[in-house]
Amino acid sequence: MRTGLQYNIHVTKNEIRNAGIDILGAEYEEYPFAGSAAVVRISHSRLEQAVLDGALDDLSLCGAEVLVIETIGLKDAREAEDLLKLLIRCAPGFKDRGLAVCIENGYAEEAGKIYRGALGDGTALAAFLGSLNEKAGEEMFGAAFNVGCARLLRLQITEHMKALGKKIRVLYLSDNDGRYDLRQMPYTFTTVHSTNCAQWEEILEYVSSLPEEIFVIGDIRGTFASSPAELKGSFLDLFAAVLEEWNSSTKDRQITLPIEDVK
C-alpha cells in the first residue's frame, strides 16, 4: 500500500514533506505545479479537451502512473454512455503512454440536493467498468473509490467497495457530514443525523484484502482550507499519524486475514 496526500494549495509542498508525507496525488489543474505525483485526477468534463491539448503527453513525461477520471456531476445513463465512448477512443493513447486509468465513484447535485447520479455507487461503477473493459478488449480500466463521496451519499461503504473488489487501485480518504462535500480529515464525523457512521475500521479491514500496490490518498483539502495557518502543521502531523496507523495495521491484517477472492 502506497500512502500519501492529495496536493492542495492551502499548504506548501515543503510543509507536507516535512511532516513525512508523500505528495501522491494531484488535480489535473494543479499539475505539474504540485510537483511529481503518481496519481493525477481530472474531471470527466475536462477530459476530452485535455486529450486534445496533449495532456496525456504532459502526464507521462512528468512521471504520472495513474489517471483518475472524476465523475462528480455525471447525472444519468446517457452521460455515462458518452463518457464510455470517449474512454474507448482514448484507450490506445492511455496504453501507449503506460497510464493506468481508474474511474472514480462520484455524486450528482441538482437544486441543492445530492443524489447518486450515474456512477455514485459501487454496483453501478462495477457494471460500467465491466462494459468499458469488454469494449476495450482487456482489463485496462480500474476503480478509484472515494470514501468522502460515499459518505456524502450515506452509503454502507464497505458493501460498495466489495462490489468493486480488486478493481480498486486508488482509495481517496476524506470525511463528510452527509450534506456537503467538505473533504475533512478521516474520523472527523462519527455520527450523521444521530446515526453512527464511523466505518473506518471496516474500511481498513477491507483494504487489507486488496492488492498491496493500491494507492491510498488523503483528499482533505477542506481541513486545510478552513484551519488557521498556525494549525496546519498540527493537522499534517495528525494525518501522518493516521497513515502510519493504517500502514502498520494493514501489514498486520494482511498476515492474519485471508485474501478475499473478489472478481
Contents of the next structure:
Amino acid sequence: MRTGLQYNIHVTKNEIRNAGIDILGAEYEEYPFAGSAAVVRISHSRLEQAVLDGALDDLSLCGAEVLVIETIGLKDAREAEDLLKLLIRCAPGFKDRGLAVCIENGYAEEAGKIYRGALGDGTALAAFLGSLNEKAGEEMFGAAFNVGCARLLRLQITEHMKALGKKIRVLYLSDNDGRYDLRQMPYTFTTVHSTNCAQWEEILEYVSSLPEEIFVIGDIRGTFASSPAELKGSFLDLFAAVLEEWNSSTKDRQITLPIEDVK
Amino acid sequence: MGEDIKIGVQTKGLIEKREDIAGVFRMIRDAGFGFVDFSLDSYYTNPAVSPKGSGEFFMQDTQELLDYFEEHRTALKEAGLLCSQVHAPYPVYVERRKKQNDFMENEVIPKCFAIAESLGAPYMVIHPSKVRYNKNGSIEKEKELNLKYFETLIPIIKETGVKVCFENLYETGEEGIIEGPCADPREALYYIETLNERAGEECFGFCLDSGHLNLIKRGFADFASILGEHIKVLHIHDNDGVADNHQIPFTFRGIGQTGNGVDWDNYLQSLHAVSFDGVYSFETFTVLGGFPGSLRPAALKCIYEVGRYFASYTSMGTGLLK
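Alright, leaving the form predicted on its own aside, put up the form predicted in complex with its partner chain.
After this comes the whole thing, all chains and molecules, with the earlier chain placed first.
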C-alpha cells in the first residue's frame, strides 16, 4: 500500500513533506504545482480537451503512473456512454504512455439535491468497467474509490467497495457529514455507536484484503481550506498519524486475516 | 503568547474504566495540555436520558468517593495538571421522578461539590433543568424551579469554593433542535445576576458551549456582549449544525466554507472582545472514540494546537502563533 496526500493549494509542498507525508496525488489543474505525483485526477468533463492539449505526454513525462477520471456530475446512462466512447478513443494513448486509468465513483447534483448519477455506486461502476475493458480488449481500466463520495450518498461503503473488489487501485480517504462534499479528515465525523457515518474500521479491514499495490490518498483539501494557516501543520501531523496507523494496521491484518475471495 | 496560556480537555472517555489513570493524565500532559475538565457526568448516566443509567456509583458515601478519586488526584498532580472545571451529572430535575430528583439534589450534586473541591476545581458546570417543554411547562416555571434549586446551593458553593456555571443548552424537538435553558444569553444573565445578588457575592458564572450554540443557530457576539465577564468556562467543540458531534474545530466545513460547522472567527472575535482569560477547554470526547485508540495522542496533540491558536487569537486579536 502506498499512502500519501492529494496535493492542494491550501498547503505548501514543504508543509506536507515536513509532516512526513508523500504527495501521492494531484488534480490535473494543480499538477504543475505539485511537482510530481503518481496519481493524477482529471474531471470527465475536461478529459477530451486535455488529451487534445497533449496532457497525456505531459503526465507521462512528469512520471504520473495512474490517471483517475473523476465522474462527479455525470448524470445518466447517456453521459456514461459518451464517457465510455471517449475513453475507448483515448485508450491507445493511455497504453502507449504506460498510464493506468482508473474511473472514480462520483455523484450528481441537481437543485441542491445529491443523487447517485451514472457512476455513484460500486455496482454501476463495476458494470461500466466491465463494458469498458471488454471494448478495450484487455483489463486496462480500474477503479478509484472515493469514500467521501460514497458517504455523501449515504451508501453502505464496504458493500460498494466489495462490488469493485480488486479493480480498486486507488482509494481516496475523505469524510463528510452526508450533506456536503466537505473533503475532510477521516474519523472526524465518526460517532461511537452510530452507523450514520463512514465505518472506517470496516473500510480499513477491507482494504487490508486488497492487493498491496493500492494507492491510498488523503483527499482532504476541505480540512486545509477551512482551517487557519497556523493550524495546517497540526492537521497534517494528525493525518500523518492516520496514514501511519493505516500502514501498520493493514500490514498486521494482512498477516492475520484469512485470505478472502475478493471479486 | 507565553507560558500563561491555559488549555484543557475533558476526561470523558479516558478514565472511567480506571485503567492506567496515571498514563492517561501523562498522555494529556504530553499533548501539551495543562488543565482537565473532570467529567463526573460520566459516572452517572441518568436513567432519564439513558436506559442503562444508574446512580449506583454515587450511592457510595462521600468519603468512599473521595478515596476513589484519590488516585486521580494524585495522578493529576504527578502529571502537573490542574483541574479547571468539573461537569456534574445531569439532569438534576425530571418531571414526575421525585425519588430520582431527590437523589440527584441530596446525594449526587453535594458529593460532586466535595469531589470538585478535592480536585481543586474552581468551577462546576451544572445544567439548568428543562421544564419549558413539559406538559403545562413554561419558561417562567422553569426559571422559578431553577432559581429555587440553585439558591439552595449557595451555602455549599461558599463552603467548598467551587462556583457553579450555567451552560447554554438545546433540546431535541419534533422538528429538530430547539432552544433549551440559557440558550438565550439574557436568560442566562438573569439567572447569574439574580443568584449572585442573593448570594451577596459571585457564586455563579457561565459556561459557553460552542457546539450547542451552533445547533440553535445563535451567534457568539450576543453572548459575549451580554454575558461578558460572567463567561468563566468554555466547552469548545464543533458539529455539523444538526447533531451534537463534539468534534475537533474546523472539521465541519469544507472548500469555500461550505457546511454548517461553527463560525470560529466569530467565536474567537467574541472571546477577544470580552478579554476572556480563562481556560480554553475542549469538550471533544467523541474524538477519542471516533479515532482508533492508537491515534489518541495525535488527536489530543492536534486539539491542543487548536487551543494554542484560540488562546493566541483571543489574547492578541489575531491568530498568529508565536
